[in-house]
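One chain comes next, on its own, written out as structure tokens in the form predicted on its own.
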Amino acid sequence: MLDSSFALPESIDLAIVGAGPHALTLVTHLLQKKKSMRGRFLVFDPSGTWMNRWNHQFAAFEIPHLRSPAVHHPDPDPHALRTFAESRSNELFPPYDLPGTRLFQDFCQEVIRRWQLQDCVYPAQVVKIEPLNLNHRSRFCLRLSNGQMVSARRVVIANGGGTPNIPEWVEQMSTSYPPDRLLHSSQIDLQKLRLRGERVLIVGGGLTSGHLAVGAINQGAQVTLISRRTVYEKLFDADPGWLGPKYLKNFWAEPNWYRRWQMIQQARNGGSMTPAVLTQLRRLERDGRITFYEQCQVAQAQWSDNRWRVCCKNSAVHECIQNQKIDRIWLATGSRLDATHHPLLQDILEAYPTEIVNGLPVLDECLRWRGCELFIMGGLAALRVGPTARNLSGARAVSDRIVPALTKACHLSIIN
């Protein structure tokens, strides 16, 4: 973090709004292909660190280790992490060594101590990014969550852009409820509750619902788990012939944006569970801890009595949940990635009018917003990368494309 002492400069050449595993491959990139950026950028995140909020969703959710093989970092070098965990590699999961979440940690902070990036985040969230035209050069203002400005004339959107994904029902609800006792899976810490002899239900089937009901069992709850399909089971949630030429060459041959969409949500098909807790669940459910309702919706749900009392969309069929007392709803949901409603594209959208499908922008081939020097890293461009481009491995395609854009030798000096 950058001690308080640091003081904002008005103008910056290159402002990177988030600090999470996208940004910190964006940064290793860069100053591997170009030295001299050093000095030349910021990284704002409101936690004034790296991986903040990557490190407090993997603590918060239990989970030991990623879904990612060892191969995908933030470090240029994709064998760095293998060499990082030679004295442990108990700690490299099967199959393909993934690697457990502490090793990552580590790992991700040897990568930011060999890159000297400590000082590179400044604690603050920007909150708007406005275009500015000063003597016919574009610029940026970026508004900080602390009352600071700063100008930049590039900037890197790396903060994932996502919105908690809301089933209809919720929205509809005419009852108040305590607030906790229906969460997003984005407010959920497990290691802040004490869940013994509750039941919970768990809305998804994905593997976020999978962390949190093996979490929940695991202090003491017995959970209820239902998913609007069949759960099933897939190692990685997009082939690995997506990170290649295999899936990649007719993907970008594709002309039509709204057929590339199309295969983007093939290749993802929604939420699916690793076989390896999949199984501890099967495991689970034999032994009575968690009940599954498959191929079943939520119809509406109602607190009272200090319980919710939820109906399915079958229930004319099946009982199902009905006759169950629920103390606890946590919504495995996902997230809705729609630029449309991405709070710091609201005035570029405006300035820059570009042509938006189904939630996604159409970029350019380095990732930028037409008509305009701002960038785009993660699930937003989809489009250009493929389905994995929120994913680790997309973090390196992302970066690919877009660190030949800024290291071009052209005006790189810092503009007053």
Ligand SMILES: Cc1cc2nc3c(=O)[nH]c(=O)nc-3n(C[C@H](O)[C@H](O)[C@H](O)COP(=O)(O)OP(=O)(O)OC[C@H]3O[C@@H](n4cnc5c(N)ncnc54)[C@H](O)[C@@H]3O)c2cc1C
Second form
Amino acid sequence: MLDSSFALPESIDLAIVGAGPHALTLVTHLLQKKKSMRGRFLVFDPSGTWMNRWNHQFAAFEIPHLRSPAVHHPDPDPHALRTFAESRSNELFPPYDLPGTRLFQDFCQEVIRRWQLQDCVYPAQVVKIEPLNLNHRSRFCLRLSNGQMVSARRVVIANGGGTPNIPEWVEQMSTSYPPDRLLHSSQIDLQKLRLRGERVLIVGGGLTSGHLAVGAINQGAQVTLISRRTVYEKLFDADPGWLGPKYLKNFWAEPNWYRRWQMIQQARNGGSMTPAVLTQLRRLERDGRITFYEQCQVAQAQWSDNRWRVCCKNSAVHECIQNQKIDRIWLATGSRLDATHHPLLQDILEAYPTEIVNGLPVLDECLRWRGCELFIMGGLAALRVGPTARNLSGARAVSDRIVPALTKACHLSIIN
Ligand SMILES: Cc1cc2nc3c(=O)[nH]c(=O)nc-3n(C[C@H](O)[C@H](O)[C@H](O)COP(=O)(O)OP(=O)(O)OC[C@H]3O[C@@H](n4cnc5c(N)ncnc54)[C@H](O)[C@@H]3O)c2cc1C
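Form predicted on its own done; form predicted together with the named molecule now:
Every chain and every other molecule in the complex is listed next, the one we just looked at coming first.
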């Protein structure tokens, strides 16, 4: 963290919003390409530290290891994590050496130390980005949560996951309820809960619902898991073919942005659980600790007599859910990425209108917003990068596109 004596300059070359794995990957790749970029950028994050949200999420869901293999990490050397793990091979989990949570965190700290990035993160949230036009040269004014302002020649937005996806029946609920009895996964911290004797209804069939179910059962809760589809297992979010030309060749050859969007949806195919987590849950199902309501959706819920009463859309089949005494509802319903609702993109959209396809902006090959020096990392870059844009592998692919533009190397050795 920058120490309190650090005076925020009035003007900087490059502002990076967010200090998660995407920003960290970008910065290491940028410094590898051009050492002289050191001192020319600042990273903004409310926590003032790298990887804060990542570390919090893994702790809050008590996740033992990553879903992605050890080659995916923020350092430019793909072997760096394996080398780091040489004396800790018991922290690489089968089937493909998935890094343990602690190992990955320690490795990221080592990356931060080795690249001397401890003092790059300014502790503030960016609340607004306003385009400025000074003497025909565009710049940006970043307004910070502490009331300060900074002007930047270029901006990279790397602020992660979008906004929580809240089902309609929640929005439509007319009666009030204790706020802690209905939470989105992003608000849940298993470490702070005591659930013995309670019944938790988890909505969603992805890996987050799996982690939450295991965590709640470990605390003595009974779990009901309701999911629109049959819960299915898949090792990774998207088939590894999306990491190289096998699938990306066709994706890049597709000129229609809507069809690209559909390809992204098909590749991610909603939520899935890893075989390890699903096997664990099926075992717990046999022990009577969890009940699956698959191909089913909540129709409505009402808080009365200190419990939830829930009706589902298949009430003819699952009438029993109405009689369950449900103490908590957890929404593992993911998040929504939508540039038109992104708080930092409102002024940009107005000053530099661009095509948006189902929430995703059409960026140039370098992931630059049309007409200005603003770059986008993460899931919002998926129309160019493909379905893994939001993942750790995507962070590298995204950096490979943005770094040449930031270092002004004109030639891009990428297809589209
Ligand atoms: C529980 C979980 C586990 C995952 N596991 C894996 C995995 O094993 N492998 C994999 O490849 N992917 C995984 N992912 C997907 C993805 O890699 C992560 O979501 C990753 O955190 C994305 O990195 P990021 O830097 O884009 O976002 P984040 O990690 O969310 O970091 C963004 C940062 O931006 C900050 N920020 C937000 N708004 C502002 C603002 N206005 N101003 C300043 N700062 C701001 C936030 O505080 C945060 O620190 C996982 C996702 C989740 C939720």
